[in-house]
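One chain follows as structure tokens, the form predicted on its own.
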Amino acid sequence: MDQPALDVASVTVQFGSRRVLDGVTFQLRRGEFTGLIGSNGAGKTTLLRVILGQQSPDQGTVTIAGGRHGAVGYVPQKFLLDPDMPLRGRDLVALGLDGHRLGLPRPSRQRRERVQAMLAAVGAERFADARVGRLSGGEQQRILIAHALISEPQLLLLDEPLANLDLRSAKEVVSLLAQIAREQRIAVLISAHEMNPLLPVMDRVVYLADGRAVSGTTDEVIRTDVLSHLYGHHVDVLRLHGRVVVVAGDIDDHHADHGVLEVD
């Protein structure tokens, strides 16, 4: 079998008396599209920080592509771009090649061709020469994905990339990421509090609640018995018109799991 692109083993992170992650364990393989699902405060961002090496776990280990931490591409949740900054989309993508180095890069045909190929791969050619700060949310996401992919990572992490997108743009970005995962054999882990946009293309899910996680296919994880055990109390999983609703509280109290779909 292929070596996992990501192996998270018994990762625990504690801040003071609060256990943010509690023995989180899962693996990702190349070519898989995985949703990291959980409500605000469930531990998603902390887990991504651990995978990126920005946060040391109190217990457990993270192994990336056989120990190569450089084999990770990352698209952050917030990336503020000044509309007046004279930075084109293709310039931002090119920074993914050598933005960590000091000094100006030397222009070359190979470099230009590589940037152009990546712009084409994410469907960003027609707005590549526009100022990146003036692009729409969906266009900026395509540029940021190209920026993360141009270093040829084996693992791509995205922190809530759909949060500020309209429904059409969100569907386009999800379809693009699923295509990239399969065609480029990259493991994609996308953090989201709403799983429904991911359902048509998601190979696996890592579901976080109160710092604990369960992983597997959607049919294996998104079940009343599995999520009830994860939450430590009864949870209802409802399927309505092709959507999944996870109700983790009392509907009479207008409380639903903020990790999947709010119900009131």
Ligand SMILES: Nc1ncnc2c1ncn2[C@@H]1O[C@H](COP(=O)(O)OP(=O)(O)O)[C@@H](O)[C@H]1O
Contents of the next structure:
Amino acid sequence: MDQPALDVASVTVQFGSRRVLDGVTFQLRRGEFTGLIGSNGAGKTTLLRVILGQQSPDQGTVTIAGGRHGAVGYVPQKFLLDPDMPLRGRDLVALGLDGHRLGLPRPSRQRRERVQAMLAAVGAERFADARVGRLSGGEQQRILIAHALISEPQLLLLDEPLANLDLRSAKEVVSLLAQIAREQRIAVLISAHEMNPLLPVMDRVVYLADGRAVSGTTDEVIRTDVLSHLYGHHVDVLRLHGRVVVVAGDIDDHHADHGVLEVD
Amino acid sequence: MAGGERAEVFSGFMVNAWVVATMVAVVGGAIGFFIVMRSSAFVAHAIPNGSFAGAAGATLVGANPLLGLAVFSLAGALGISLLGRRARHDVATALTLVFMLGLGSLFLSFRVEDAEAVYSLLFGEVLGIGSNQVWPTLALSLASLLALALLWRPLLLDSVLPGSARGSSRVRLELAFLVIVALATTMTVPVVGTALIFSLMVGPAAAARAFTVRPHVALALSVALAVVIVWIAIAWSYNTNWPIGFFVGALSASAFLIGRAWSVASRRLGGARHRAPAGELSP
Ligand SMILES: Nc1ncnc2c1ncn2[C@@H]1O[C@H](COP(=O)(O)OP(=O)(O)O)[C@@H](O)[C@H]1O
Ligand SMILES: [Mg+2]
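Please move on to the form predicted together with the ligand, as the form predicted on its own is already shown.
Now the full complex is given, and it begins with the chain already shown.
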């Protein structure tokens, strides 16, 4: 098999006395759709920032195929697009292509067509000419995905892209991302505190708890014994009507705040 | 208006006023586009007002007030940039402003008799612009516009998605932007005054965004509005002898209000076209 698109090896990050990430290790391959699952404060954003080179780890290494942090597409967790901003979705996607370049953009047919093709690939043509700050959450998410993808990265990171979406938009965004991963042979890593929307399409999962991580296929990771070992106390993995619920076994335990992890 | 009066508005030393004021408006409108995009209106208020202390200090040591303006607006930009790396940006801006204002009051307390000339910088003196101001203003205008053109895409991207640029390049970009604001301040203060630069930079740009969804059109519109506002302000100020700053401020505020009204009205009328499709709820 070819070189992994991303190799995260023993990454440890400490804020003060608090170890937010503790020896996190996993690999991503091109064409795979991976969920980074963990409750709030588990360290998902911190891990993505380490991969992006925005946070240097206290220990461990991150290796990106091609060797450049620049080869990574990123959709941040909280973005607030000013609703009155004079900017179309189309302009924002074009900025993903050459937004870091100096000088005025030279409009060319080739540049226009590339933006148009990208908009079509994420299903955003219909609202590409409207004021981007006034689009719905799901529409803005598609524009931002196009913005991140147009520079043709090998690795696409999305931080809780489903957090502000209703169920239907969330499903659409997830299947779009899975399709992009497969068709464009990109490694997609998407963080979420709720794994159920990802279950139908997730190739692999990286499960974060208390700073430690286990990774593998869903069947390898989402199991009572594996997650109990990760949490350091007993948890039950229940399957109900195709949904997965992780429940703390002993609610007197000091981890009781994790009580029910996967119920929305 | 009598024919003789009309001729005078465009004659003699008034030509300098028109030329300099037009350049000031072009630069103010262009920078204003980014000031509003980046929500840095407070910076556009703080740098000019802080630079006032520089003019006071310069008269104190017998130097050209313009030099004092330039030094202090650049120092203000640096101060905001340095403090802003550690603290919240608005707090850094406020601290820098307060420190410079304090210096200004100290300088003024030493030599009260020269204060007249310094005070004129508060509200501007476009009608007293001399021919010696034309070339420096032109040079500063070109430098500011060139810098803006060079940084157009990175500034736009950073304004829209502040997380996109990596740490170090983000700091450099912000510093470059503050330096451009400082350059513009230096050339603009003698014309419209420290107190009213703010309205020239923010009013037209904020109004322009209501009329278009395209960034470069908004920029052009902002520049056009700023130029028209300044021209009308000169003519009215000449005829009424009221301070030009009053007209610039009032017209900028009016432009902004008209823009708001327009965007509310167009959303009411054409809102259905832009509404999200059924089933896709906005969060
Ligand atoms: N720069 C920082 N300094 C100190 N603590 C931080 C910093 N960034 C994150 N943390 C802490 O690290 C923990 C993990 O945060 P984060 O990675 O944002 O979690 P998640 O994205 O999974 O919700 C949280 O407890 C948070 O308070
Ligand atoms: Mg997070």
